[in-house]
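First, one chain by itself: the form predicted alone, in structure tokens.
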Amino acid sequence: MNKDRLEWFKSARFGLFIHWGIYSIPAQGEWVLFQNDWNYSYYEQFASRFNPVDFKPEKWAELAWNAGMRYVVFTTKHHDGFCMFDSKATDFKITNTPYGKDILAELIKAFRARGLKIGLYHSLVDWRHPHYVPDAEHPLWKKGEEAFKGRDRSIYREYLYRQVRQLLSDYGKIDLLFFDYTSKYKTPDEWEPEPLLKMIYELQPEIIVNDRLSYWKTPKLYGDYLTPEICVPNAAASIDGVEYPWETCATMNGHWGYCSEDKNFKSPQTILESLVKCVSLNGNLLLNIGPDALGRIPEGSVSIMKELAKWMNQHSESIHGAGRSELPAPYGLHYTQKDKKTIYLHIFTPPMGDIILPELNGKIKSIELLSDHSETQQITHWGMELLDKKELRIRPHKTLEPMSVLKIILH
């Protein structure tokens, strides 16, 4: 494996993930025919109903920049079947819709202008295709159905390998593609993935794959970085104690595809916390956005991208280019660091008062307050009889805020 096609992923820490689909007109989320009784001609209505004339993906674009994301993940294909790009296996796309264009082809191209890297999301998973062989994680499972005769696994295979070389082919350079999913159900054998990756680095040599080809990732991983989902790992992921890049992916509310009825949208503090965490273990954080049927983000996924892009104009250096510290950080709190010398301390809430430092004292050359430059004071003067040797204590500035972070320079 080439390292290097990791660099970038490593670096940018912070991805936008965006769930979207017909789905969206149920307005229940994206898993809204599973939940339901619904046949397929009746959800499949929702294709010609289709006409998202708000979408704008440059100010989608410029949303996720400022929040400090670096990275998209766009959904070609969920679950459902219906495909978000202009598809030539199947009729049932975006350009088959009142809308007409190729949704894909419009975000790729404005993020792209943006400085964003790419990543494609798509489904391993297609309740509609008749060879797809469904298990209990599938709409006719869960009505009592549990023999499909006739039904050829090769047949779909070739189905979910012409769409992914299309993908790979007509639009420019993907940096990433994210597979969704192999369940507990099945093996990695019902998509032969070692010719399907072959071709996906023949097409795209500089690309990376996650996880998802296989549920368990040993005694083989298909794919370059692990996938933790909706939580922040106690360690950085590993498989059989060998560290690998990783993301978590998460939602701002309850759901990754828009439903009406969800106004239950995390802090922006909650999230930042998130993020910090992640990437104090060498990890990324994947945040979720559901646009609605109209293509508007909902407010108050807007509101908390907002938010984030104030903390981020202050301390997105903190984030970008940082990883795992080798010091242990204060009890309860958490570093991150850019390089040898350079260490970012993460404070959720203010302090009750001074802060202990470990393994810090004689090595400190600055301590400032990044979100102003301002000095923080190093106490060396008293309060010393019941620190350890190697601990420094710091008193930071009173007017301190919640997710308040300082620089430490090290000589």
Contents of the next structure:
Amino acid sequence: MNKDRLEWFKSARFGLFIHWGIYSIPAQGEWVLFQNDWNYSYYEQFASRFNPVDFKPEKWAELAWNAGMRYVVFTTKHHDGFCMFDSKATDFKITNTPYGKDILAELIKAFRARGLKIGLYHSLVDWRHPHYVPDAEHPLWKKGEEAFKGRDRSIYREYLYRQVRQLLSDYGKIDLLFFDYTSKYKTPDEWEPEPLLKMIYELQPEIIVNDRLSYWKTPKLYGDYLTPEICVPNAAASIDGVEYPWETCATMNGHWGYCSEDKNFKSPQTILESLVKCVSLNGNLLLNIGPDALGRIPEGSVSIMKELAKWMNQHSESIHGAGRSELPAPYGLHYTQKDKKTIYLHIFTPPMGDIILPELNGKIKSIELLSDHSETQQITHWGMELLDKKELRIRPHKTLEPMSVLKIILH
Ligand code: GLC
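Having gone through the form predicted alone, I am curious about the other one (the form predicted in complex with alpha-D-glucopyranose (GLC)); can you provide its structure?
Let's see the whole complex now, leading with the same chain.
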């Protein structure tokens, strides 16, 4: 693995995931075809209606950048098979809708111009392709093998390779490829990962690829980084004791694709806490939005992103370019660290009183509240009798807000 290719990824720490396709019309999430047992001809008519006239990629990019996101991962094709780019391999695509334009090209242009790295999500699963071999997570599975006999997975594989080749040839520099996914019912042979990855790295030598070309990551990991989903792991993601760069992806409500009924959005604080925990374990967070059929980001997501922007405005240095600290944090609190001398103490909820820092007695040059740069006092005249010699007692000088950060500079 060429480590340098991953530098930007490990420094970015926070990305925007976008699940968008014709499933935004029935508005029940991206698995709607499977979950409702719809036939394809019914589902396909959504393509002839898709016309997101309110799509403003520059605004999306601005919102993402201000929220502290430094890369975007966009669904070029989801499991339904519909392509959000001008695919040369199928007619089931965005340029054959009333919208008519290549949404992927528009999105890449805007996000790249705003300074975000570009990531493409591409579904390995394809419920519509006549040679994709169904498994238990395919709409035809329940109908029994008769319904799909005679399929030739090498024909689907050629289609997949053709799509990937186009995506990595026609849209300039692509920084990341997010394949989704190999179920536990399939082996990596389905895609032949070796020639596929060879082609990918030849077309885009600096690209990084996620880990979903196989379900199990041993005996061999295909790709560069690990992708747990909607959870913060207990430790940096690893395989057989070896740590890898990693990213957890998560929804803001309970769906990836737009779901009109789902207003159950997580709080900005919950999301920020998760982001900090990921960074404190050397990981990233890829936070999702599911735009609607007109191209609008749901209000609940916009308001979360605006709240994140307020926090990032004062605290982003504790996230970007930061990672795990070598030092143990106070009980129940979290550190992120930038270099040998700069530690950020994240305080999710205001503490009962003083904070005891392990191992830092005599090692600190200054401690300041990141939001206003005010000095935090070290307490030595009192309350030392039960401390370990290496511990240090500090007293944030005024009432802390939730999600406060103390910046600790060491000698
Ligand atoms: C799961 C879901 C899929 C979603 C993905 C995001 O694989 O099946 O719909 O796109 O998670 O990581």
